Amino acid sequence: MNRRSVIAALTSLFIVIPTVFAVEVKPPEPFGALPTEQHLAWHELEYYGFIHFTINTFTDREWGGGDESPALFNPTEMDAEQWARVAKESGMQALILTAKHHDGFCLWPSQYTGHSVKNCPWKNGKGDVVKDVSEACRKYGLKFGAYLSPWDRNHSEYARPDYVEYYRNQTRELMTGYGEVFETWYDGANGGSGYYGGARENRRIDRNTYYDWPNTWKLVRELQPGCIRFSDAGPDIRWVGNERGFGYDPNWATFNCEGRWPGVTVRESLWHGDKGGTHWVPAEVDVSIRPGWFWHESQNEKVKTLEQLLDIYYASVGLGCNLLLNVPPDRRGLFHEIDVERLGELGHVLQRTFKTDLAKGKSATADNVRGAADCFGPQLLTDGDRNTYWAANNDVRQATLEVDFGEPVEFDRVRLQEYIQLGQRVESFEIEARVDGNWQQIGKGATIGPRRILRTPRVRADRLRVKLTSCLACPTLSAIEVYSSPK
């Protein structure tokens, strides 16, 4: 064999050899209820604004009878840019409407009943509400969503068949009027007083059958097949169980949706979820940057301020909800000048905290790699891409996570997430720094799952240990981030 035969043999043996002796390192199999391509989508909004603007705006009141003249709606600055303006400068990423209250009222001109704004003096009948938010939010950058009552005090066939049909007409013009939809909105407020078209009486219905939700629900997934939908049910996100702007720890994002309606729930699953539960539920928390859901002038001084909705923020955020902060327009159709100067200063700090994340870039290991493979290795969760993940073994139920800074940094936030697109694991963790050369606990809790923002004391240390003490399935972790938020 001659000299160029010899070594035309040898490349073509190293080029077989890494072929032949190749490992494939698989990701973990998919674990429990896992989200949807929409779940992924709304998990990343994590904040987005509540508008409640009715009559009652008009009548100081939080709940409307049903029997109030379209007349009382006349707001003299409308301004649905400034709401969308001062959401977008505070942090938010959508806004959410409540087109239609319990009292029936119609923010934009249904066809289907003459309760509505084209009967009342604002822009001589002619304005849609639903119109201008949407346009507004479009043109700020902000997802748009629509609250539309089940209970309706107004019309005349509510409890009766035909109001069904009526609610489902509504929800078709508001799915296919307005645009992309991310979000409608179900409450647990269904039946009772009214002014009912007259009859001025107490109407009952049986809330596990009377509106036949799996065929409502349908019909906005048909027609909006982004958006997610709320109740106390799911099908898609949940109520958090309470108005006062925190979640719970544990909070699982799965739930056992079998039997549960708007209305009709278990309130120990909506605090904490269900581990192990049968659907991908994640929880939505909801609460007035106001005592009141509506305007009211009397609490002008009562806004909440600036430490209050912060420590709001890392109760639901943090806790891995999302937030849905309302803040409700005055009578001139503005936000209250109050309020846009604390959205104003909550969005300064958010901004400002979370601006540079120190362990980005910066060293991690772990004390176990999948299969010893760099594609699911610790530099992932630094990366600064929380889609891509370290994972481990199989057999792995305790994992302990490194960073370190190179040197002495000083912080006191620190974000965690998993890789929830393979399911929710990690039921229990602790978090350490080490300063001056010492290990101290600064942090622990029970879930991650979409996201854990902590508030932990202000240390000045060179790094940083993860432990993962407690997992339902060989964890993964999206990122490590670390924070300090403005003195």
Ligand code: FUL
Given for the second form:
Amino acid sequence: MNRRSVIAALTSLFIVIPTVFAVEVKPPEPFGALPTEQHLAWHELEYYGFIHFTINTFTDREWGGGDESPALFNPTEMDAEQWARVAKESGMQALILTAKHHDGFCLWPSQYTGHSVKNCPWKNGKGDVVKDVSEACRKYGLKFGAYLSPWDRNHSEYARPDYVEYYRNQTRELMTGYGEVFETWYDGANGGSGYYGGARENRRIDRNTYYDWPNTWKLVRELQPGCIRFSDAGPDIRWVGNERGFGYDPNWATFNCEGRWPGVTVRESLWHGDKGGTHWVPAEVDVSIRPGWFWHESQNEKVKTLEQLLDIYYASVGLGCNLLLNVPPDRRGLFHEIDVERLGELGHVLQRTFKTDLAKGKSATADNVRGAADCFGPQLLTDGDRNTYWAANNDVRQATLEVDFGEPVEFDRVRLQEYIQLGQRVESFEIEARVDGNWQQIGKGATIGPRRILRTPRVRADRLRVKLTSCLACPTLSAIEVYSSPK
Ligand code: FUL
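Right, the form predicted on its own is done, so what does the form predicted together with the named molecule look like?
Once more the chain from above appears, this time first in line as the rest of the complex follows.
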């Protein structure tokens, strides 16, 4: 054996030995109910718009009776592209349109009813608001969703079996005629009285059984595989339980679906989710930028202020919910100037706040690293990638993570994220900052889940600590991010 082949043999031994003896460190076992691919994509949307627009806009009402003439629907400067452009500039990622509200008027020319845009003066009955909005969304890179009210105060067969068939036919039209639909929206309202094809009476339904929801939801999933279905009871996401624009802490994405239907649910479970619940059904927060869902001239001066909108943002998106902010177009078919200005201000502040993550690339340490392996190491918390994660050993229920900025950094926002692909685990945490050599608590909370953004006091700190004080299983965390809001 010459010298060269001895070196070659030794070299290959050095390569082979560590490979043979290296113990592969496995990721934590998934814990509890888990999100689907559709959920993961939906969580990333964070903030999007709701559009309430129909005959009510022209009658100054919130709930139409179902007896309104379609001739009332006549926007004079209808421009769905303005809605999409303003939404985009405000930081929204999608729009959900009331394709049909409780009065039954359809914003698209459904072949199953005459109570629609087909019989209105706008565009001589040749218009289609659903088409305009879905196309405007595509043009501006927004996702498109639809609200199809189950309660229909116009339809003669409402509360009878034929209406369920009608509702499914309309679902089919919306799910096949307008490209990709990211979310369908079902509310739980069923007020009883209505026009009902001229009967003008009270009609009651059994909310548990009448709509046969499982089959409608199955149809939606078949026609739109990526679509998320919203209601008081899931099946994919849940109502947060108030219309004032805030989520709750704790906020579990897990939820018990059994026996719950739109309009039949448990408030506490909507607010907080069910810890250890059977399904992944995270909360969506719906709120209007004005007091009403529809546009009313008398509410032009009551558009929420920038401060109110920021409070809503942090109380919804900041608590791990998605925010569905309603902006009702006016009788021209445009977002009103005051709403446009407010949305612009909100977009500007959010964009400036979250532009630079001050923790990105900074060194991070943890008091426990799963199998002492780099692939679960704390550096993954600050690598700017929300899909990599730090994880702890199986028996760990408390952990401390520390970011070293290297020099004092000024900030007032901290954003945390669990690696929810493996389930939601953290049930309490605290945040501390080292200011002039002294540690001080700047925030705390219960759950983290898909996202938690804390507004902290503005500090100049050279280190940040996240203490996970209680976890349901060994914790994971995919991001610690730090921001400074514009002063
Ligand atoms: C409720 C409806 O009754 C309101 O009119 C509005 O559409 C709101 C978003 O959902 O259930």
